[in-house]
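In the block that follows, a single chain appears as structure tokens, in the form predicted alone.
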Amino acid sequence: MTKNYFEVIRPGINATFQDLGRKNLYHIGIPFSGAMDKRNYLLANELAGNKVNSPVIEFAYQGPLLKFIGEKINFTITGDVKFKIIKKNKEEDGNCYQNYKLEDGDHLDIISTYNSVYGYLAISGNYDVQLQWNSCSINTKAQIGSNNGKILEKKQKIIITETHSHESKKKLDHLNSKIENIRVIKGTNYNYFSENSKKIFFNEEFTVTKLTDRMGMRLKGAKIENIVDTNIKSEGIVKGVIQVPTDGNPIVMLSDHGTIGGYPKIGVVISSDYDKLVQLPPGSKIKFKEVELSDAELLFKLYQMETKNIISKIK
């Protein structure tokens, strides 16, 4: 039996193995991590015919250039991504949310994301990756997860196991929708900020800066004034928390965030808007809208129902 693997010709930008992440480890300083855009992660595995929590390759902005060695295998890419399949010097432009076949010697060139940040590569099989706390997800800041907690590297071999080729081509007509406002609930330190700053937070635009990665998203805009204390005793934080440091520019904590923090928290991004938030590239404009906790819970249930409905349309 031929050994199946990818050879990394170009690693791309921040390409890592991800799944749904880790649970219940905050008490030892380990965040969830996992795929940044959960919906596109789930769609990638469904299109590839995989189990729900199977490892995928997540990439930011530019993906890897991979050479496939072995028996034929199907793959799919989700997100807003430009990519090509190169077969014996013949190039074919690929479409996201559709299965394609790779054969021995073929190249897959994931060129770039389009007006977004993250894309996902799933294969009809499993990557040979190590699990840590029941997850392959890589957190490069803490160097935990598969691949020794590191991004993909040039000339690396990615071994593929348990392949299952699908002769029928799966496809989904899907458009990643945009959102006018990012909805938030009030943070635990909401009253640390002046009334004028609260109005600024919910009425003016903020810009996503280049100082953004899987750990956090730094924003820039009108200064948010703290009238109580610019620092607090470090306490637990969760994904989506919006902290305001001394410079008055908010920072949104993302999937690889630290589990404690000492900056006051003005708000928390609701779970149903998180996928769209993380796909905003530097230079994007953000406006925040306040919702109540009960609304956030309902919106998350609707998000889950919508995701199931999209999956049901895969043919």
Given for the second form:
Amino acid sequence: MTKNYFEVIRPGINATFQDLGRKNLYHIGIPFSGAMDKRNYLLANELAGNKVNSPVIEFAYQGPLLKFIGEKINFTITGDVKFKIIKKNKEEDGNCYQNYKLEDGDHLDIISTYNSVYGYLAISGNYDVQLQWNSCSINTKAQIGSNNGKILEKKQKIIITETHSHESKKKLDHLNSKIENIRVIKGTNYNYFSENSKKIFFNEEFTVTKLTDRMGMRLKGAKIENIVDTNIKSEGIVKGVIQVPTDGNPIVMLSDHGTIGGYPKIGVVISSDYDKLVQLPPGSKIKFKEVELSDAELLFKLYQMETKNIISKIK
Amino acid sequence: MIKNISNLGDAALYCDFGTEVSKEINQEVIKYFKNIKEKKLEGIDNITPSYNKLIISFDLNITNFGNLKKIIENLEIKKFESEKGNIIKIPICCDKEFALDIKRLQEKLKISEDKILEKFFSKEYYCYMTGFIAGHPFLGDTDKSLRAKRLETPRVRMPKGSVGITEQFCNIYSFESPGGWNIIGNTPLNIFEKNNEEKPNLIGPGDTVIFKQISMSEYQEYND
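Alongside the form predicted alone that was just displayed, please also present the structure of the form predicted in complex with the partner chain.
Below is the whole assembly, all chains and molecules, this chain first.
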């Protein structure tokens, strides 16, 4: 059997292995991690014909340039991504949500995501990744997960252990819808903020800043004024919590967040809006809209149905 | 006892044990944590104990706030044999190069460096919770004369193993991270061992920590 692998010619900005993440470790300080945009993660594996929780390469903004060495491999890219397949005699622009084949010596150049942040590369097959707590997901801060908990590096080899679906031509017509209104349930410290600031929070625009990564999204807008205490006794945090530190600028906690925090929580982004939130690049304008718990639960059911519906359209 | 259960977003329960911070209340939180963990309830993804709160996050595909709230409210809570937790000895070197904020504390607290260390090492510390970063323990309570606020500007990089104090608490940075506590020393021990999946964290909620001062040469021997 030929040994198949990718050689990393250019690592891109923040390329990591991800799956659905790890559970039951918050109490020792380890967050979920896992793919940021879960729907696009699931679609990548569906299109590649993989099991639900298979490792994929997640990249942000600029993706990696990979050289494939081996016999052949089928792959799919999801998200809003520009990429090229470079063969000996020709170059081809790729489309997302479609199967492609790489042969020995071919290059896959993942140029960039556009109007979005994260994209996903799934191969029809398996990578040689190390699992920690049953997950390959890389958390670079704690250096946990496969690849020694580090982002992909130049010149490294990514060993492929198993391949399948070499001639597959799966395809999906899919457009990622954009979101400007992020729906939020009031947080447990909502009453720490002035009446005027509550109004600002649910009516004014906030801008996503460059200080945004897999841990958190820092926003800028009118200052949110705290009238009780800018600190609380440190307590647990979950994905989507919006904290307001002393400077009055909200931070949304994302998948690699610290598990405990001491800033007041003004709101929590609802589960159905998380995938779209994380795809907003710096400079995006957003507004928060208040919803009740029952609405959020219903919206999550709709989100799930929509995901199933999209998957059923794969040809 | 839980005073109130509310929702933190659409996928977590926020169990409130009151506003006070004490070992007694925290032991109650940990008792709930252990009981819920042992029951392996379907749909629960994470349980996070802290000083006086317990956050239970769940998979919205499997359960919801209403269902889980009922289950937690009707849960039979038993005592555990090992309620006391483990006793862990942690060596610390407080030489100049490690005690980054001792001079600042001396000025703020208006007591001598020696006195700060004497007071610090004369107590045992209780672990209220572990988290923020992997394996990082929140310990307490420090002597009343040692209570200072955080640094006005947090450090971007706290060296791994740094031992800090703030308000009535002390901590250990399990690896290099940003942080704002007043650093008085450094431990050569690995507080978090990522390759030990069974027990990666040296100190867990409910454990007791005894610090022991060591010299620079003893510190260096640990790393050999």
